[in-house]
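Below you'll find only one chain, the form predicted on its own, shown as structure tokens.
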Amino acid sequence: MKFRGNVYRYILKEIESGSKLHFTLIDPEKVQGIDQLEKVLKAVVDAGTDAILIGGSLQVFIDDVEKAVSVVEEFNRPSILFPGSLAGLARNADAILFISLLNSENPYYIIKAHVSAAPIIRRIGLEVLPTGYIIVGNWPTSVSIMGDAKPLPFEKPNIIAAYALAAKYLGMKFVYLEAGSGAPQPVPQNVVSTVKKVIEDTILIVGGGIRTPEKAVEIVNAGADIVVTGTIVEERLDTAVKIIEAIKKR
């Protein structure tokens, strides 16, 4: 486990060197077998993706997550859990996004799930990446429905930025703006730039609805430190590769 205990330092070093990062999100429930997963990972790693997120909102089981992590280990990239529930934990991963869904209306997704998860995470020795997770957009998504969150509209960038600033002041190392899996459009540039301006050196992750290299480059140019793609990897792997290449070449 080359990256275990060093994932945050790895990410920070890359960002401080001037790089913009790309993370590939793998949903174990949507990958059809080990051969398909290996094919996907080879393509995105060859293109330059910097880490692999593993998780999903529905039908994710610990066995599936651990199998996915074991395959990721072959590709010399950090495996980072992106759990939708306690079933998304896996002892063989390098790190976990310890996500507080800040605009959930249910305390379970803000703090109570974390209380249940924390002793398990400590026992299995996962590196924790504290993350303020903010669902944005003008539509319901799987994650907003499952997390009892009311998405913050794109037309209110200052409110979104206030949530992000609260995450920074709470000591979180990452802020993640999520438009949702399969969102009809990604987070707009003005929202990204407004948020990045207030959180400054806190690492900004942006995901959801990113379907073209041009949109990905717009988002990183607006201030995102890390771009996440998932659905496009499942639907059009060739386009996903072009997105990664565009981010790494900018």
Ligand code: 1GP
Contents of the next structure:
Amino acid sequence: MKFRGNVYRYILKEIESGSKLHFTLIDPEKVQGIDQLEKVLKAVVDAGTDAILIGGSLQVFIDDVEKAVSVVEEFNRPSILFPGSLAGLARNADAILFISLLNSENPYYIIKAHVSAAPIIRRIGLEVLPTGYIIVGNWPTSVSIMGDAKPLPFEKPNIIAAYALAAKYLGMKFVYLEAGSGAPQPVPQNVVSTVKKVIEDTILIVGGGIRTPEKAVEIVNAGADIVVTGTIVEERLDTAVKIIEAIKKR
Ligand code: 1GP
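Given the form predicted on its own, corresponding form predicted together with ligand 1GP:
Next comes the full complex, this chain leading.
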């Protein structure tokens, strides 16, 4: 059954009821057939994942994104585009994380891609989730390379928090702290808590390098509202299920 409704209100309602959310990231480039995707989605939805993000940094092609979205439609969870480029825009999704890469050194990723995308999004009629996207960590990752960003080091939580606060003051509804897909370490607890303390009720999404239930629970306990996992879903579905269950029953 297809998800129906307003995605932002759905997320807010969960958060206001005291829940922590989990989003599963599906990279269309890495999907190995519809059967495999259905199996993965069934497992994560049964475990309690709240929404499916669809996107990637490389080789994303609109046909693949639309195909992935149409499989998500079987599972009554919102499909949210998480585009690495304009090729990640798909007609049939429920919403789009409209991400400004705040610490990019290239204005294209801060605002110019958005200028190109905005009229298309309006025409398609996608719900927009305005998101300040901040790449953090002590190493380059695909997303920092593709987005011309120098990751903000974990040792500078106050600078990371200042970026997040700027996003809040610009009116963005979400702040996404991104350590990068497959990062060797997830965002540390002190960075999450420092950011959450200043952005208060702005919704905090944290992702990148989360591979164990313990780390996921640490991150939500530090103040993340939403945790995203992608790589572990592709590599160890059983562990991904445990991560979701741990977040949901904490
Ligand atoms: C990437 O934050 C997500 O945008 C997920 O990262 O693939 O490391 O889980 P992982």
